[in-house]
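Quick heads-up: it's one chain on its own, the form predicted alone, in structure tokens.
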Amino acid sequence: MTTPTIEALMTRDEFVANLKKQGTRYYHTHPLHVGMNAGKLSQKQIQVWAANRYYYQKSIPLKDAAILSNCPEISVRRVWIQRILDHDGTTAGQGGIENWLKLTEAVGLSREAVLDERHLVPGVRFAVDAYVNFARTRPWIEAVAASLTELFAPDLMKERLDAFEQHYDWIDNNGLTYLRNRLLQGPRDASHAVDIVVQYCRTREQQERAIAALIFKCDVLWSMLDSIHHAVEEK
């Protein structure tokens, strides 16, 4: 009987290389992304963005919480509880969610028409709830794994805040503070990220588990904008 091959667990270098690998599936070249950097949306269709983008920002604590209930690790948990509290803020009118609430105010949304997601499209809904129900029912490696588009998004989201400010000048610009911060915030959790996979991912096969739980995330972020695309061309 032949025994079977092992593959030879990934270095540092080539896992993170790897990981790193997968911005070329990133939904930085979407065509709405493309678009919205070009000043071409119009403030109906830049609000229909704002508005489903606030079902995924509202959604990410609860991701994270599911992390932290299925993670065993202290020292893990002690880190990671950090997105909770810059999602949601300390105390009230603080936080990732409020200061994207101000942005969907910003481009001339009420608060009321975000909160009540009357401009929710079913496709943002169904990958959202996926992406939160993957860190619910899979090991918690491969949700922390899932969540390393940050290694993408600083890029993104300084092109992003330039786009706004040079193309769409009637955005309150108090209203980009969400973007601002993320440009700091992002760095930081993606290097956590990073360290937390390449230690605890042990085995070969739990490293091409972290690189496929990465693929899934860029795939439910790509399913998101192919969503609000289409209900943006109707506008």
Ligand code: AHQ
The other form holds:
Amino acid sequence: MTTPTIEALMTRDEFVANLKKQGTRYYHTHPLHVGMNAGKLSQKQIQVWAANRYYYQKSIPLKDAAILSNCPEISVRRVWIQRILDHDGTTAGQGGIENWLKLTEAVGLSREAVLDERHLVPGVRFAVDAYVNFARTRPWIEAVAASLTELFAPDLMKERLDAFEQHYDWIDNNGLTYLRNRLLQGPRDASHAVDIVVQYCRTREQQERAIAALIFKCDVLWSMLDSIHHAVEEK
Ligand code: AHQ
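Form predicted alone done, so how does the form predicted in complex with this ligand look?
Below, the chain from earlier opens the complete complex, with every other chain and molecule after it.
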């Protein structure tokens, strides 16, 4: 009987390189993003995208609270809790979710139409709920690894913001606050998350699971956009 070979732990550089390699699956190349960044979307199509992304944004604090509730490491919780404050704010009218609502109003949707989820398509609900449930049920370090799609986000964020300013000048500039803030918060969060994943993935198996978690999250984002793309094709 052959004894199973125990694969050696990846070095930090090998592990981070393998995580970054998953960037080829990131949804910056999705046809909806390519069309959006080329200025090809109508107001209706931008509205459907913004209303559906609201469901993703409002779910992020639930996902991050699930990580906090599963994480026994106080030093990690002290860093991670900032993500909830960034999205929820600390008082009414503040925070990323509020800024996303300002974006939806700037593209011509009423708050009521976004909050009552009348534009939410099933595929977005299921992809986002799968992400929250992943964070609730998988080891906390895998959910941290899943957030590393933000390693691949900066170029998309910049391209999208430039596109909104250049091609969609009918969107009030004040509505773009969320997108501007993410340019700074995203890279900060990704850098923290990489350090945490490297530090707490202490076996080869945990490293492989972290890479699998990142692939899962790329699929969550891709399928979210597929569902929105299908919905906007009818607009
Ligand atoms: O606005 C985004 C955001 O708040 C988050 C949190 C983070 C996570 O914890 O998974 N990921 C993420 C992302 C946001 N914006 C997406 C976009 O396309 O604007 C990108 C997305 C990500 O790359 O994971």
